[in-house]
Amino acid sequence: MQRILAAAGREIVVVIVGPGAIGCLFAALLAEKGLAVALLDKNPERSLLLSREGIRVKDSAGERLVHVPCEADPFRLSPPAFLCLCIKSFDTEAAMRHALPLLGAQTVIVSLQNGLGNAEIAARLSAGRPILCAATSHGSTAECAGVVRHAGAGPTIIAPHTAAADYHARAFADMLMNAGIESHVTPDAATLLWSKAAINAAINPVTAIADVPNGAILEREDLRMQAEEAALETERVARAMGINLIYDNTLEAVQNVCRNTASNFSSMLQDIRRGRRTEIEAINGEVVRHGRRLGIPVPVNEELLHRVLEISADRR
(Lines of atoms letter the chains of each structure in order from A and count residues from 1; the text may use other names and numbers.)
(Lines give C-alpha, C1' and ligand atoms only; values in the text may rest on other atoms or scores of the structure.)
Protein backbone atom coordinates (compact mmCIF):
# COMPACT_ATOMS: atom_id res chain seq x y z
CA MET A 1 0.00 0.00 0.00
CA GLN A 2 1.38 3.41 -0.93
CA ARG A 3 1.83 5.74 2.00
CA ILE A 4 0.09 9.10 1.84
CA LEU A 5 1.67 12.42 2.74
CA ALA A 6 0.20 15.37 4.56
CA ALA A 7 -1.75 18.14 2.88
CA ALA A 8 -0.29 19.54 -0.32
CA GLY A 9 2.00 16.54 -0.70
CA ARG A 10 4.43 17.66 2.01
CA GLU A 11 6.37 15.25 4.16
CA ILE A 12 4.74 14.86 7.56
CA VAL A 13 6.74 16.55 10.31
CA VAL A 14 4.68 15.33 13.26
CA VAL A 15 2.35 12.40 13.77
CA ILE A 16 0.35 12.73 16.98
CA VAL A 17 -0.75 9.39 18.38
CA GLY A 18 -4.09 9.76 20.11
CA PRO A 19 -6.85 12.24 19.14
CA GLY A 20 -7.88 13.05 22.70
CA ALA A 21 -8.07 16.46 24.34
CA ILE A 22 -4.37 17.32 24.20
CA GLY A 23 -3.67 15.41 20.99
CA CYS A 24 -6.38 17.25 19.07
CA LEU A 25 -5.43 20.60 20.59
CA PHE A 26 -1.76 20.32 19.64
CA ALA A 27 -2.60 18.95 16.19
CA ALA A 28 -4.87 21.93 15.55
CA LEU A 29 -2.38 24.50 16.88
CA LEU A 30 0.42 23.08 14.74
CA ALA A 31 -1.73 22.73 11.61
CA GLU A 32 -2.99 26.32 11.94
CA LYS A 33 0.60 27.53 11.60
CA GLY A 34 1.10 25.54 8.41
CA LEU A 35 2.97 22.57 9.88
CA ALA A 36 2.47 19.22 8.14
CA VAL A 37 0.84 17.22 10.95
CA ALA A 38 -1.33 14.10 11.06
CA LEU A 39 -3.16 12.12 13.74
CA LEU A 40 -2.96 8.37 14.29
CA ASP A 41 -6.01 6.80 15.92
CA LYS A 42 -6.72 3.24 17.01
CA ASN A 43 -10.41 3.69 16.15
CA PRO A 44 -11.14 3.53 12.38
CA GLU A 45 -14.61 5.07 12.68
CA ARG A 46 -13.37 8.00 14.71
CA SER A 47 -10.43 8.57 12.37
CA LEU A 48 -12.84 8.82 9.43
CA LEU A 49 -15.01 11.27 11.38
CA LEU A 50 -12.05 13.50 12.27
CA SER A 51 -10.66 13.47 8.73
CA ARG A 52 -14.06 14.41 7.37
CA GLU A 53 -15.25 16.90 10.01
CA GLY A 54 -11.93 18.34 11.26
CA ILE A 55 -11.07 19.52 14.76
CA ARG A 56 -13.23 22.21 16.33
CA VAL A 57 -11.32 24.29 18.90
CA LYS A 58 -13.27 26.44 21.35
CA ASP A 59 -11.67 29.15 23.47
CA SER A 60 -12.41 32.58 24.94
CA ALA A 61 -12.27 34.11 21.44
CA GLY A 62 -14.92 31.80 20.04
CA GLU A 63 -14.47 28.66 18.00
CA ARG A 64 -12.72 27.66 14.81
CA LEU A 65 -12.39 24.60 12.59
CA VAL A 66 -9.01 23.12 11.69
CA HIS A 67 -8.60 20.23 9.26
CA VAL A 68 -5.96 17.63 10.13
CA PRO A 69 -5.48 14.26 8.39
CA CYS A 70 -6.31 11.35 10.69
CA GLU A 71 -5.60 7.69 9.97
CA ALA A 72 -6.16 4.40 11.78
CA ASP A 73 -3.79 2.55 9.45
CA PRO A 74 -0.18 3.61 10.12
CA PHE A 75 0.90 2.29 6.71
CA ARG A 76 -1.09 5.12 5.12
CA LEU A 77 1.17 7.75 6.72
CA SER A 78 4.79 8.50 5.98
CA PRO A 79 7.34 8.27 8.86
CA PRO A 80 7.57 11.69 10.56
CA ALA A 81 10.41 13.61 12.13
CA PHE A 82 8.53 13.44 15.45
CA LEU A 83 6.11 10.80 16.70
CA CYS A 84 4.26 12.40 19.61
CA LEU A 85 2.44 10.14 22.08
CA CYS A 86 -0.68 11.79 23.51
CA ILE A 87 -2.36 8.67 24.85
CA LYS A 88 -3.21 7.32 28.29
CA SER A 89 -0.34 5.73 30.19
CA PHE A 90 -2.00 2.30 30.23
CA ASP A 91 -2.25 2.43 26.41
CA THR A 92 1.42 3.26 25.80
CA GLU A 93 2.60 -0.21 24.84
CA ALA A 94 -0.34 -0.95 22.54
CA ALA A 95 -0.05 2.49 20.91
CA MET A 96 3.67 2.08 20.34
CA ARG A 97 3.18 -1.32 18.72
CA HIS A 98 0.46 0.14 16.50
CA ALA A 99 2.79 2.98 15.47
CA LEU A 100 5.89 0.85 14.75
CA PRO A 101 5.48 1.20 10.94
CA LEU A 102 5.93 4.98 11.39
CA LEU A 103 9.36 4.74 12.97
CA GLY A 104 11.73 6.01 10.32
CA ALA A 105 15.49 5.98 10.70
CA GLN A 106 15.47 9.59 11.97
CA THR A 107 12.16 9.58 13.87
CA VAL A 108 12.27 11.03 17.39
CA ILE A 109 9.59 9.82 19.83
CA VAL A 110 8.03 12.34 22.22
CA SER A 111 6.04 11.26 25.29
CA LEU A 112 3.58 14.08 25.98
CA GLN A 113 1.70 12.08 28.60
CA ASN A 114 0.66 11.98 32.22
CA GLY A 115 2.15 9.49 34.63
CA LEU A 116 5.50 7.81 35.12
CA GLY A 117 7.06 4.97 33.13
CA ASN A 118 5.80 5.88 29.65
CA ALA A 119 9.21 6.82 28.24
CA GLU A 120 10.68 3.53 29.42
CA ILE A 121 7.99 1.59 27.55
CA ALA A 122 8.53 3.65 24.41
CA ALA A 123 12.29 3.12 24.66
CA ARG A 124 11.88 -0.64 24.95
CA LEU A 125 9.91 -0.75 21.69
CA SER A 126 11.72 1.93 19.68
CA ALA A 127 14.86 0.02 18.62
CA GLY A 128 17.21 2.65 19.99
CA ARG A 129 15.51 5.76 18.62
CA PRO A 130 15.72 8.99 20.65
CA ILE A 131 13.02 9.48 23.28
CA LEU A 132 11.94 12.88 24.59
CA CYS A 133 9.65 13.64 27.53
CA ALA A 134 7.36 16.66 27.47
CA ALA A 135 4.99 18.29 29.93
CA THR A 136 2.51 20.99 28.98
CA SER A 137 0.55 23.53 31.00
CA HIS A 138 -2.13 23.83 28.32
CA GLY A 139 -5.56 22.83 29.56
CA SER A 140 -7.87 21.06 27.13
CA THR A 141 -11.24 19.43 27.61
CA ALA A 142 -12.68 17.03 25.02
CA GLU A 143 -16.39 17.74 24.64
CA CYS A 144 -16.78 14.96 22.09
CA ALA A 145 -14.74 13.42 19.28
CA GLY A 146 -12.86 16.21 17.53
CA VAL A 147 -14.28 19.03 19.67
CA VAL A 148 -11.98 20.47 22.33
CA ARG A 149 -12.23 23.43 24.67
CA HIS A 150 -8.89 25.20 25.11
CA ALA A 151 -9.22 26.20 28.75
CA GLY A 152 -5.78 27.56 29.55
CA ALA A 153 -2.30 28.07 28.14
CA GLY A 154 1.20 27.86 29.55
CA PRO A 155 4.70 26.65 28.73
CA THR A 156 5.56 23.21 27.39
CA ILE A 157 8.79 21.79 28.83
CA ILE A 158 10.87 19.20 26.94
CA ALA A 159 13.71 17.02 28.20
CA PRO A 160 15.88 14.36 26.53
CA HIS A 161 15.38 10.80 27.75
CA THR A 162 16.68 7.52 26.34
CA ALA A 163 19.20 7.90 23.47
CA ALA A 164 18.22 11.56 23.03
CA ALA A 165 20.49 14.57 23.12
CA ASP A 166 19.90 18.21 23.88
CA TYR A 167 19.65 19.05 20.16
CA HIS A 168 16.71 16.63 19.74
CA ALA A 169 14.83 18.44 22.51
CA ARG A 170 15.71 21.85 21.09
CA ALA A 171 14.53 20.86 17.62
CA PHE A 172 11.13 19.84 19.00
CA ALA A 173 10.93 22.97 21.16
CA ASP A 174 11.81 25.20 18.20
CA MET A 175 9.09 23.57 16.12
CA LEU A 176 6.51 24.25 18.84
CA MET A 177 7.73 27.83 19.28
CA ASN A 178 7.38 28.45 15.54
CA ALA A 179 3.76 27.38 15.92
CA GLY A 180 3.19 29.83 18.76
CA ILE A 181 3.42 27.24 21.55
CA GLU A 182 5.72 28.55 24.28
CA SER A 183 8.36 25.87 24.89
CA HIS A 184 11.51 25.40 26.94
CA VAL A 185 14.16 22.70 27.26
CA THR A 186 15.40 21.25 30.53
CA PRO A 187 18.30 18.76 30.71
CA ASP A 188 16.89 16.24 33.22
CA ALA A 189 13.91 14.08 32.25
CA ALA A 190 13.50 12.62 35.75
CA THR A 191 13.19 16.11 37.20
CA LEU A 192 10.62 17.04 34.56
CA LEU A 193 8.55 13.88 35.00
CA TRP A 194 8.42 14.05 38.79
CA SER A 195 7.67 17.78 38.68
CA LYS A 196 4.72 17.05 36.42
CA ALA A 197 3.70 14.12 38.64
CA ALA A 198 3.55 16.46 41.65
CA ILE A 199 1.07 18.73 39.83
CA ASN A 200 -0.99 15.85 38.46
CA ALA A 201 -1.06 14.00 41.79
CA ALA A 202 -2.46 17.15 43.38
CA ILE A 203 -4.99 18.35 40.82
CA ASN A 204 -6.28 15.33 38.89
CA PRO A 205 -7.62 13.08 41.67
CA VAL A 206 -8.89 15.94 43.85
CA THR A 207 -10.97 17.39 41.01
CA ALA A 208 -12.06 13.91 39.90
CA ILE A 209 -13.36 12.99 43.35
CA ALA A 210 -15.04 16.36 43.98
CA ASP A 211 -16.36 16.57 40.38
CA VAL A 212 -15.18 20.16 39.95
CA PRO A 213 -13.00 22.15 37.51
CA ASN A 214 -9.40 22.93 38.40
CA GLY A 215 -10.13 26.41 39.70
CA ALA A 216 -12.38 25.07 42.48
CA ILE A 217 -9.27 23.88 44.33
CA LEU A 218 -8.42 27.52 45.02
CA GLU A 219 -11.96 28.30 46.14
CA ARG A 220 -12.44 25.48 48.65
CA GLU A 221 -10.12 25.19 51.61
CA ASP A 222 -10.59 21.43 51.99
CA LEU A 223 -9.68 20.76 48.37
CA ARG A 224 -6.71 23.14 48.46
CA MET A 225 -5.24 21.51 51.57
CA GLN A 226 -5.69 18.02 50.13
CA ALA A 227 -4.12 18.95 46.79
CA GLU A 228 -1.19 20.73 48.42
CA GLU A 229 -0.40 17.83 50.75
CA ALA A 230 -0.50 15.37 47.82
CA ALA A 231 2.02 17.58 46.00
CA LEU A 232 4.29 17.88 49.05
CA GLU A 233 4.25 14.10 49.57
CA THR A 234 5.25 13.64 45.93
CA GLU A 235 8.05 16.17 46.36
CA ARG A 236 9.36 14.33 49.44
CA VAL A 237 9.43 11.01 47.58
CA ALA A 238 11.24 12.60 44.63
CA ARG A 239 13.85 14.16 46.90
CA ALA A 240 14.45 10.81 48.58
CA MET A 241 15.27 9.50 45.10
CA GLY A 242 17.76 12.33 44.55
CA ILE A 243 15.39 14.29 42.31
CA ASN A 244 14.76 18.00 42.88
CA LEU A 245 11.62 19.42 41.30
CA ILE A 246 11.89 22.27 38.83
CA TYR A 247 9.67 24.55 40.95
CA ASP A 248 11.08 27.01 43.47
CA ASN A 249 7.83 26.57 45.37
CA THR A 250 5.75 23.47 44.64
CA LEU A 251 2.60 24.80 46.31
CA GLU A 252 2.79 27.98 44.26
CA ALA A 253 3.17 25.86 41.13
CA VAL A 254 -0.01 23.92 41.97
CA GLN A 255 -1.90 27.16 42.60
CA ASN A 256 -0.65 28.69 39.34
CA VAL A 257 -1.81 25.70 37.29
CA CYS A 258 -5.22 25.80 39.00
CA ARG A 259 -5.45 29.51 38.29
CA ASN A 260 -4.30 29.31 34.66
CA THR A 261 -6.62 26.38 33.87
CA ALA A 262 -9.46 27.37 36.21
CA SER A 263 -12.27 26.37 33.85
CA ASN A 264 -10.60 23.16 32.67
CA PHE A 265 -11.82 19.74 33.74
CA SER A 266 -8.85 17.50 34.47
CA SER A 267 -8.29 14.47 32.26
CA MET A 268 -9.00 12.22 35.25
CA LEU A 269 -12.37 13.87 35.85
CA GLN A 270 -13.19 13.58 32.14
CA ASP A 271 -12.40 9.86 32.32
CA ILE A 272 -14.52 9.38 35.45
CA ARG A 273 -17.50 11.14 33.87
CA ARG A 274 -17.25 8.96 30.77
CA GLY A 275 -16.88 5.75 32.75
CA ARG A 276 -13.37 5.15 31.43
CA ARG A 277 -10.25 3.86 33.11
CA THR A 278 -8.18 6.61 34.72
CA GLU A 279 -4.41 7.10 34.99
CA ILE A 280 -4.49 7.16 38.79
CA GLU A 281 -2.17 4.14 39.06
CA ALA A 282 0.51 5.77 36.88
CA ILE A 283 0.34 9.01 38.88
CA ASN A 284 -0.60 8.69 42.57
CA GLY A 285 -0.08 4.94 42.41
CA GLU A 286 3.57 5.47 41.47
CA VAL A 287 4.01 7.97 44.33
CA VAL A 288 2.57 5.37 46.72
CA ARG A 289 4.74 2.58 45.32
CA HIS A 290 7.96 4.54 45.61
CA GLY A 291 6.95 5.96 48.99
CA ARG A 292 6.47 2.46 50.40
CA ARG A 293 9.75 1.33 48.89
CA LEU A 294 11.60 4.21 50.50
CA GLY A 295 9.72 4.16 53.79
CA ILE A 296 8.18 7.61 53.25
CA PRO A 297 4.56 8.04 54.44
CA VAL A 298 2.22 9.24 51.70
CA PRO A 299 -1.25 8.93 53.31
CA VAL A 300 -2.97 11.57 51.15
CA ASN A 301 -1.78 9.94 47.92
CA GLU A 302 -2.91 6.55 49.25
CA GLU A 303 -6.35 7.92 50.05
CA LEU A 304 -6.70 9.59 46.65
CA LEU A 305 -5.56 6.41 44.90
CA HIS A 306 -8.12 4.23 46.68
CA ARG A 307 -10.99 6.69 46.30
CA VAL A 308 -10.47 7.22 42.57
CA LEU A 309 -10.18 3.46 42.01
CA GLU A 310 -13.47 2.95 43.89
CA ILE A 311 -15.30 5.71 42.01
CA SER A 312 -13.91 4.53 38.68
CA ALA A 313 -14.99 0.94 39.35
CA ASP A 314 -18.50 2.09 40.27
CA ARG A 315 -18.83 4.26 37.14
CA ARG A 316 -17.46 1.56 34.84
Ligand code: KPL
Second form
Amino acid sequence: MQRILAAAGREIVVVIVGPGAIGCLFAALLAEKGLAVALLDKNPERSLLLSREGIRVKDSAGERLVHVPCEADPFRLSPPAFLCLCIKSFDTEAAMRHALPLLGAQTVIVSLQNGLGNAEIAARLSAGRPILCAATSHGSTAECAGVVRHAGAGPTIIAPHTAAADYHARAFADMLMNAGIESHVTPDAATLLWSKAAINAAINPVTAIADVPNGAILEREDLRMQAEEAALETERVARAMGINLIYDNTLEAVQNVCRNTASNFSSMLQDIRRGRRTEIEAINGEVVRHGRRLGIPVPVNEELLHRVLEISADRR
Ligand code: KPL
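Could I have the structure of this protein in the form predicted in complex with this ligand, to go alongside the form predicted alone above?
Let's see the whole complex now, leading with the same chain.
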Protein backbone atom coordinates (compact mmCIF):
# COMPACT_ATOMS: atom_id res chain seq x y z
CA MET A 1 0.00 0.00 0.00
CA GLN A 2 1.32 3.44 -0.88
CA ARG A 3 2.14 5.67 2.04
CA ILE A 4 1.27 9.32 1.68
CA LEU A 5 3.60 12.22 2.37
CA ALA A 6 2.45 15.20 4.38
CA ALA A 7 3.33 17.54 1.56
CA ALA A 8 4.61 16.85 -1.93
CA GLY A 9 8.11 15.40 -1.81
CA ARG A 10 8.60 15.73 1.96
CA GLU A 11 8.77 13.14 4.68
CA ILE A 12 6.44 13.63 7.61
CA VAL A 13 8.22 15.15 10.58
CA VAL A 14 5.43 14.93 13.14
CA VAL A 15 2.38 12.70 13.38
CA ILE A 16 -0.06 13.91 16.00
CA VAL A 17 -2.21 11.14 17.41
CA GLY A 18 -5.65 12.41 18.38
CA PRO A 19 -7.44 15.33 16.70
CA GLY A 20 -8.87 16.79 19.91
CA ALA A 21 -8.50 20.34 21.19
CA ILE A 22 -4.72 20.24 21.77
CA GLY A 23 -3.94 17.84 18.89
CA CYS A 24 -5.70 20.04 16.32
CA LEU A 25 -4.22 23.22 17.77
CA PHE A 26 -0.62 21.93 17.65
CA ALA A 27 -1.13 20.37 14.19
CA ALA A 28 -2.44 23.69 12.87
CA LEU A 29 0.31 25.80 14.49
CA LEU A 30 3.03 23.52 13.08
CA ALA A 31 1.47 23.23 9.60
CA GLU A 32 1.06 27.00 9.38
CA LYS A 33 4.82 27.37 9.74
CA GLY A 34 5.37 24.92 6.88
CA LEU A 35 6.25 21.85 8.93
CA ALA A 36 5.29 18.48 7.42
CA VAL A 37 2.70 17.33 9.95
CA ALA A 38 -0.15 14.81 9.78
CA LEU A 39 -2.88 13.69 12.17
CA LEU A 40 -3.73 10.09 13.03
CA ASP A 41 -7.33 9.54 14.12
CA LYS A 42 -8.93 6.24 15.13
CA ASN A 43 -12.22 7.44 13.63
CA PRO A 44 -12.27 7.01 9.80
CA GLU A 45 -15.29 9.29 9.17
CA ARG A 46 -13.84 12.11 11.25
CA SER A 47 -10.42 11.73 9.63
CA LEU A 48 -12.01 12.11 6.17
CA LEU A 49 -13.89 15.18 7.34
CA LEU A 50 -10.75 16.79 8.78
CA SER A 51 -8.69 16.09 5.65
CA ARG A 52 -11.43 17.57 3.50
CA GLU A 53 -12.45 20.57 5.62
CA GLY A 54 -9.16 21.37 7.40
CA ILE A 55 -8.75 22.70 10.94
CA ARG A 56 -10.45 25.97 11.85
CA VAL A 57 -8.58 27.88 14.57
CA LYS A 58 -10.41 30.69 16.34
CA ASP A 59 -8.53 33.13 18.55
CA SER A 60 -8.67 36.75 19.68
CA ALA A 61 -7.32 37.84 16.26
CA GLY A 62 -10.11 36.11 14.33
CA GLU A 63 -10.47 32.82 12.54
CA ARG A 64 -8.29 30.91 10.07
CA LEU A 65 -8.34 27.62 8.22
CA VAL A 66 -5.31 25.33 8.11
CA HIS A 67 -5.08 22.17 6.02
CA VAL A 68 -3.46 19.16 7.67
CA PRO A 69 -3.64 15.61 6.24
CA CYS A 70 -5.51 13.27 8.55
CA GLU A 71 -5.53 9.47 8.32
CA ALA A 72 -7.24 6.67 10.20
CA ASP A 73 -5.02 4.00 8.64
CA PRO A 74 -1.46 4.19 10.02
CA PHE A 75 -0.16 2.25 6.99
CA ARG A 76 -1.00 5.28 4.83
CA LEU A 77 1.48 7.53 6.67
CA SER A 78 5.27 7.36 6.55
CA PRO A 79 7.13 6.94 9.87
CA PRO A 80 7.71 10.37 11.40
CA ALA A 81 10.61 11.79 13.40
CA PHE A 82 8.14 12.48 16.26
CA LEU A 83 4.94 10.68 17.13
CA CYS A 84 3.10 13.03 19.45
CA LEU A 85 0.33 11.55 21.61
CA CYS A 86 -2.47 14.08 22.23
CA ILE A 87 -5.08 11.62 23.41
CA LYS A 88 -6.88 11.09 26.70
CA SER A 89 -4.90 9.15 29.30
CA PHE A 90 -7.39 6.24 29.30
CA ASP A 91 -6.83 5.86 25.51
CA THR A 92 -3.03 5.75 25.60
CA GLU A 93 -2.67 1.98 25.31
CA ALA A 94 -5.21 1.61 22.47
CA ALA A 95 -3.82 4.62 20.57
CA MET A 96 -0.24 3.36 20.89
CA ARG A 97 -1.26 -0.05 19.55
CA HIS A 98 -3.06 1.64 16.63
CA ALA A 99 0.06 3.73 15.86
CA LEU A 100 2.60 0.88 16.11
CA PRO A 101 2.92 0.38 12.30
CA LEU A 102 4.03 3.99 12.09
CA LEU A 103 7.03 3.67 14.35
CA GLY A 104 10.27 3.86 12.39
CA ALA A 105 13.62 2.89 13.90
CA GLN A 106 14.29 6.58 14.66
CA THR A 107 10.81 7.65 15.76
CA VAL A 108 10.70 9.50 19.07
CA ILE A 109 7.45 9.29 21.04
CA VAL A 110 6.17 12.39 22.81
CA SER A 111 3.40 12.20 25.38
CA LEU A 112 1.69 15.62 25.30
CA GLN A 113 -1.08 14.53 27.62
CA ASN A 114 -2.66 15.28 30.94
CA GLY A 115 -2.34 12.84 33.81
CA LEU A 116 0.25 10.46 35.23
CA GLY A 117 1.35 7.07 33.83
CA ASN A 118 1.09 7.75 30.06
CA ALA A 119 4.83 7.69 29.31
CA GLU A 120 5.15 4.35 31.12
CA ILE A 121 2.49 2.82 28.83
CA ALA A 122 4.19 4.29 25.73
CA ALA A 123 7.57 2.95 26.90
CA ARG A 124 6.15 -0.55 27.44
CA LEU A 125 4.81 -0.67 23.85
CA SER A 126 7.56 1.06 21.90
CA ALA A 127 10.46 -1.39 22.04
CA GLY A 128 13.11 0.88 23.52
CA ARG A 129 12.43 3.98 21.43
CA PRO A 130 13.13 7.35 23.10
CA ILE A 131 10.16 8.77 25.02
CA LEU A 132 9.58 12.42 25.91
CA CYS A 133 6.98 13.92 28.21
CA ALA A 134 5.56 17.33 27.44
CA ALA A 135 3.16 19.57 29.29
CA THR A 136 1.49 22.59 27.76
CA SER A 137 -0.37 25.50 29.29
CA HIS A 138 -2.14 26.36 26.03
CA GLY A 139 -5.86 26.59 26.53
CA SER A 140 -7.77 25.06 23.64
CA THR A 141 -11.43 24.15 23.35
CA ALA A 142 -12.79 21.84 20.64
CA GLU A 143 -16.08 23.39 19.51
CA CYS A 144 -16.71 20.45 17.18
CA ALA A 145 -14.57 18.14 15.02
CA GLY A 146 -11.73 20.20 13.55
CA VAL A 147 -12.86 23.52 15.07
CA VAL A 148 -10.79 24.78 18.00
CA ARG A 149 -10.91 27.95 20.02
CA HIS A 150 -7.41 28.93 21.13
CA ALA A 151 -8.18 30.66 24.40
CA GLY A 152 -4.72 31.29 25.74
CA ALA A 153 -1.05 30.63 25.14
CA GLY A 154 1.53 29.51 27.67
CA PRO A 155 4.84 27.67 27.67
CA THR A 156 5.21 24.04 26.63
CA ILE A 157 7.78 22.18 28.73
CA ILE A 158 9.50 19.03 27.56
CA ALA A 159 11.46 16.43 29.53
CA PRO A 160 13.20 13.18 28.55
CA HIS A 161 11.40 10.18 30.06
CA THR A 162 13.91 7.58 28.89
CA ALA A 163 17.67 7.69 29.34
CA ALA A 164 19.66 9.49 26.63
CA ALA A 165 16.59 11.28 25.27
CA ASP A 166 17.91 14.77 26.18
CA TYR A 167 19.05 15.42 22.64
CA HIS A 168 15.57 14.57 21.30
CA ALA A 169 13.92 16.80 23.92
CA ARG A 170 15.99 19.74 22.70
CA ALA A 171 15.24 18.90 19.04
CA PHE A 172 11.49 18.75 19.76
CA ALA A 173 11.61 22.03 21.71
CA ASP A 174 13.55 23.73 18.88
CA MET A 175 10.99 22.52 16.36
CA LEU A 176 8.12 23.96 18.44
CA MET A 177 10.00 27.23 18.98
CA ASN A 178 10.53 27.56 15.21
CA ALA A 179 6.76 27.27 14.84
CA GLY A 180 6.26 30.08 17.37
CA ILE A 181 5.27 27.74 20.24
CA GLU A 182 7.20 28.83 23.34
CA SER A 183 9.01 25.72 24.64
CA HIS A 184 11.59 24.82 27.26
CA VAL A 185 13.41 21.65 28.22
CA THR A 186 13.61 20.47 31.80
CA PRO A 187 15.74 17.49 32.86
CA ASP A 188 13.31 15.53 35.02
CA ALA A 189 10.06 14.05 33.66
CA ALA A 190 8.60 13.17 37.10
CA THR A 191 9.02 16.78 38.22
CA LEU A 192 7.36 18.02 35.05
CA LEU A 193 4.43 15.60 35.20
CA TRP A 194 3.70 16.17 38.89
CA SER A 195 3.94 19.93 38.36
CA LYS A 196 1.38 19.73 35.57
CA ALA A 197 -0.72 17.31 37.63
CA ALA A 198 -0.89 19.91 40.44
CA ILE A 199 -2.35 22.46 37.99
CA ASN A 200 -4.79 19.99 36.47
CA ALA A 201 -5.82 18.52 39.84
CA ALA A 202 -6.74 22.06 40.89
CA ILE A 203 -8.33 23.60 37.79
CA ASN A 204 -9.93 20.72 35.90
CA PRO A 205 -12.31 19.14 38.46
CA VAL A 206 -13.20 22.45 40.11
CA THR A 207 -14.26 23.99 36.77
CA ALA A 208 -15.90 20.73 35.67
CA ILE A 209 -18.06 20.53 38.82
CA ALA A 210 -18.98 24.23 38.86
CA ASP A 211 -19.45 24.32 35.06
CA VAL A 212 -17.41 27.51 34.67
CA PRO A 213 -14.41 28.68 32.58
CA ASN A 214 -10.94 28.60 34.16
CA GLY A 215 -11.01 32.34 34.99
CA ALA A 216 -13.95 31.86 37.42
CA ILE A 217 -11.51 30.30 39.92
CA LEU A 218 -9.94 33.74 40.35
CA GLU A 219 -13.31 35.41 40.83
CA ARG A 220 -15.04 33.02 43.23
CA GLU A 221 -13.54 32.59 46.69
CA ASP A 222 -15.05 29.09 47.22
CA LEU A 223 -13.60 27.78 43.94
CA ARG A 224 -10.23 29.41 44.54
CA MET A 225 -9.90 27.82 48.00
CA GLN A 226 -10.86 24.38 46.72
CA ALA A 227 -8.45 24.61 43.74
CA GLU A 228 -5.60 25.87 45.92
CA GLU A 229 -6.07 23.10 48.48
CA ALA A 230 -6.11 20.44 45.72
CA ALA A 231 -2.83 21.85 44.34
CA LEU A 232 -1.19 21.97 47.79
CA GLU A 233 -2.20 18.37 48.55
CA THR A 234 -0.70 17.29 45.21
CA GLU A 235 2.49 19.17 46.03
CA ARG A 236 2.71 17.42 49.45
CA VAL A 237 2.29 13.97 47.87
CA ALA A 238 4.92 14.75 45.22
CA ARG A 239 7.34 16.00 47.89
CA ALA A 240 6.86 12.77 49.88
CA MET A 241 7.99 10.95 46.73
CA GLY A 242 11.12 13.10 46.54
CA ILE A 243 9.72 15.26 43.72
CA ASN A 244 9.89 19.05 44.02
CA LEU A 245 7.50 20.89 41.71
CA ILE A 246 9.02 23.31 39.20
CA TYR A 247 7.13 26.32 40.59
CA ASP A 248 8.62 28.74 43.11
CA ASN A 249 5.06 29.21 44.33
CA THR A 250 2.47 26.59 43.38
CA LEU A 251 -0.56 28.75 44.23
CA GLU A 252 0.76 31.55 42.03
CA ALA A 253 1.29 29.00 39.24
CA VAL A 254 -2.36 27.89 39.48
CA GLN A 255 -3.51 31.51 39.40
CA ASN A 256 -1.28 32.30 36.40
CA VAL A 257 -2.74 29.42 34.38
CA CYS A 258 -6.29 30.54 35.34
CA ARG A 259 -5.44 34.07 34.23
CA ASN A 260 -3.76 33.03 30.96
CA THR A 261 -6.57 30.65 30.02
CA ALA A 262 -9.42 32.60 31.69
CA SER A 263 -11.98 32.08 28.92
CA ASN A 264 -11.01 28.45 28.30
CA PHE A 265 -13.19 25.56 29.38
CA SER A 266 -10.93 22.95 30.95
CA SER A 267 -10.63 19.65 29.10
CA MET A 268 -12.50 17.95 31.97
CA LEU A 269 -15.43 20.33 31.70
CA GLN A 270 -15.47 19.79 27.91
CA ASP A 271 -15.64 16.03 28.53
CA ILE A 272 -18.42 16.33 31.12
CA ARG A 273 -20.49 18.55 28.83
CA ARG A 274 -20.16 16.05 25.99
CA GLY A 275 -21.03 13.08 28.21
CA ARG A 276 -17.55 11.60 27.69
CA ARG A 277 -15.27 9.84 30.12
CA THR A 278 -12.96 12.26 31.96
CA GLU A 279 -9.29 11.97 32.95
CA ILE A 280 -10.09 12.32 36.65
CA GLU A 281 -8.59 8.90 37.52
CA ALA A 282 -5.24 9.75 35.89
CA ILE A 283 -5.11 13.14 37.65
CA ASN A 284 -6.82 13.42 41.07
CA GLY A 285 -7.19 9.61 41.20
CA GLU A 286 -3.41 9.23 41.06
CA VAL A 287 -2.91 11.89 43.75
CA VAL A 288 -5.36 9.99 45.99
CA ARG A 289 -3.73 6.63 45.25
CA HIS A 290 -0.22 7.86 46.09
CA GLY A 291 -1.48 9.92 49.05
CA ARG A 292 -3.07 6.82 50.61
CA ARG A 293 0.04 4.73 49.90
CA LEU A 294 2.25 7.31 51.63
CA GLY A 295 -0.13 8.19 54.45
CA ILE A 296 -0.58 11.81 53.28
CA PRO A 297 -4.15 13.10 53.77
CA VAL A 298 -5.71 14.33 50.50
CA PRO A 299 -9.37 15.03 51.41
CA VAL A 300 -9.99 17.68 48.75
CA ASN A 301 -8.64 15.47 45.96
CA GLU A 302 -10.82 12.61 47.27
CA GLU A 303 -13.89 14.83 47.27
CA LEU A 304 -13.17 16.13 43.74
CA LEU A 305 -12.53 12.59 42.47
CA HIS A 306 -15.83 11.28 43.80
CA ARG A 307 -17.85 14.28 42.70
CA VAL A 308 -16.51 14.19 39.11
CA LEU A 309 -17.06 10.42 38.89
CA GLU A 310 -20.66 10.93 40.05
CA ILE A 311 -21.41 13.79 37.64
CA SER A 312 -19.73 11.96 34.80
CA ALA A 313 -21.74 8.76 35.48
CA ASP A 314 -25.00 10.80 35.49
CA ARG A 315 -24.15 12.53 32.22
CA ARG A 316 -23.04 9.36 30.47
O1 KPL B 1 -4.50 21.52 30.81
C2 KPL B 1 -5.52 22.15 30.91
C3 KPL B 1 -6.78 21.41 30.65
O4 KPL B 1 -7.84 22.01 30.48
O5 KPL B 1 -6.69 20.18 30.60
C6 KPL B 1 -5.49 23.59 31.35
C7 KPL B 1 -4.04 24.07 31.33
C8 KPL B 1 -6.06 23.70 32.73
C9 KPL B 1 -6.18 24.54 30.42
O10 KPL B 1 -7.56 24.50 30.46
